[in-house]
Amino acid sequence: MIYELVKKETKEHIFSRKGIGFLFIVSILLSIMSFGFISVKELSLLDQPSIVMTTFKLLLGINILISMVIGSTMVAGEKEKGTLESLLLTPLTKRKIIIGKLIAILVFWLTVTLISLPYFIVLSNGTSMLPTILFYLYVVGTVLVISFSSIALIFSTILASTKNAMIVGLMIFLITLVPMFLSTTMKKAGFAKLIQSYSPISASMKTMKDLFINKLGALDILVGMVPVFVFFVLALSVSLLISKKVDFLGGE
């Protein structure tokens, strides 16, 4: 039964006109960036690790945003359309409904990785970076996408409004990005230091640099990734907990 739900969600959100539009946008952005690395003089001077890191940051940032937009509509959208009651009448538990929706978002992300793979193969040509790229793409990228999608589903369930869920979810994502826009000095004090220490985005960007540039060992990388996996466990656990405690029928 959960397969049927995943099929329904992928048809409505991933392989619909909107979903295909998102995939097209990702393809265009990757093409523009790849072309820029070749044609723009300043960008063409970057070393290959920096090029791969820049491309991955763009890919991950865009797809977290898209996944959160999709996640924000998955429960609240059902309430707004009046289709949630029929879904709740199926044999699926509320927890399995949330899991099915997360799997559909995962299908979107895996589709994006397949689209992006040829770009990364070309950008890493002549180096031994491809295994590291695959690890970051399919492990770290997947963990982050599912984590933030879980956040979007939490607010989609609680707020029962697509617009409100999207706004709150995106605000949380933007807060985790704060350290990326601050100077090194500002990152060492106050609220920015707190976010820098615990933000999954900051941790993933730091470990990416440690992998591609600093060439640190596996143990150092795993330690640096702790905030990413802790955030994943917390976000997924809360989304499953909310699925049991919140009355899905009480929409706006």
Contents of the next structure:
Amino acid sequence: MIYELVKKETKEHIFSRKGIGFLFIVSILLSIMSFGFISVKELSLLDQPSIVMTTFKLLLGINILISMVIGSTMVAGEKEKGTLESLLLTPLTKRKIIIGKLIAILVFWLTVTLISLPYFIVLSNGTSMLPTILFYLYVVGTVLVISFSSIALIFSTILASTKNAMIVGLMIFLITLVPMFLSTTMKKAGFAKLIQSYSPISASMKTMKDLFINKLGALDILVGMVPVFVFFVLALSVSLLISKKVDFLGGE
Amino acid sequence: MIKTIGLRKVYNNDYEAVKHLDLNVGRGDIYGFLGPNGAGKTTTIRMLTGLIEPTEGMVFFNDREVSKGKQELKNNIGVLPESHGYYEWMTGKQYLLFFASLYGMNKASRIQRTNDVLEMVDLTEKANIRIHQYSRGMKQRLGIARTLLHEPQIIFLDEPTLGLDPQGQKDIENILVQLNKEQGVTIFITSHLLKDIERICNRVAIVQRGSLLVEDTIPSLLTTYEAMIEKENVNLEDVFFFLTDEKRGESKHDL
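Please supply the coordinates for the form predicted together with the partner chain, as a counterpart to the form predicted alone shown previously.
Up next: the whole complex, starting with the chain shown before.
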């Protein structure tokens, strides 16, 4: 039953005009970026690990954003269209509905990774970085995408409108991005320090640097990843718990 | 088949939508559930179908309490909600195949059943057209087809003829009578078209402001109220207005 729901969600959100548009945007951005690394003098001077890292950051940022947009529309959209009531009347449980929608977002992410693979193969040409890239892409990338998609689904479940779910979800994502826009001094105090220490985005960026540039060992990387995995467990658990609240009547 | 005892629903601790409702729907009935707007019809259907929990009271389906066997209930009922949407990007056939798969049917049986129900609601020729191109009447027929996919024992239809032209209403009516007669499907229907209800239903309940005013077979109801209404050839509409107007009067008097 879940498979059929995943198929429907994938057709509706991923392999639809909207989804294909998103995939097209991702590939265009990757192409522009890759072209920039070759043709822009300053960028071409970067070492390969830095190039791969920059590409990763773009890919993750854009995809988390798109996954959150898709996730926000998944439950609230069904409420708005009046299709959720019929879905709830089938033997499908509320939890399975959420899991099915989450898997569909994962399908989108996996499609994106397939699109990005040739770029990474070219960008890491002549180095032994490809296995590390694949690890980062499929383990850390997937964990982050699931975490943020879960957040989007939580708000999509408890709020009745797609617009509100999208705004709140994106605000949470932006909060986790705050440290990226702050100077090193600012990151050392107050709220910025708190986010810097616990933000899954900050942790993933730091471990990426440790992995590709500082070449730290597996244990250091794993310790650095703790906020990413804690965030993943929390977001996923809350989204599954909140699935009980999936209700066609809305929640506002 | 469906029995309720003291069914009550209170929203937000202050609005009592349904007040201690005792209903009895027998196997093979076409049961008309009538009442003015805001009488609690939709809330009652949502409680009977397990979509919302009653504040008080119990619902029994085949003598088993619904709250203890929701999955069993879902497998045996079909529901057409009042104003529900469709996945408009799908064709009618894709829509039915999708829902058939959610009921766990294998590929062969879902294709067969989809074709069967499409024929029942006379949509076979339009099966491969996208739903956004369907008329309102076609969408309602498709909705009824969806409720029949898993061969339920009872179907709940909340205002299935709402917004349809006379031909569309007639089509739905014919489908329901045929389903009941040929396949023995029990039908629980709400509608404001009292003449149609009188024609197709064998038993009705009239509710107002969440309270049950009367529940009986139509012939018995007409006989009971004939003398009170003081009119020849009393019909269901006369009984409905007599009961609901009377009730409004009492409420005003109470105030």
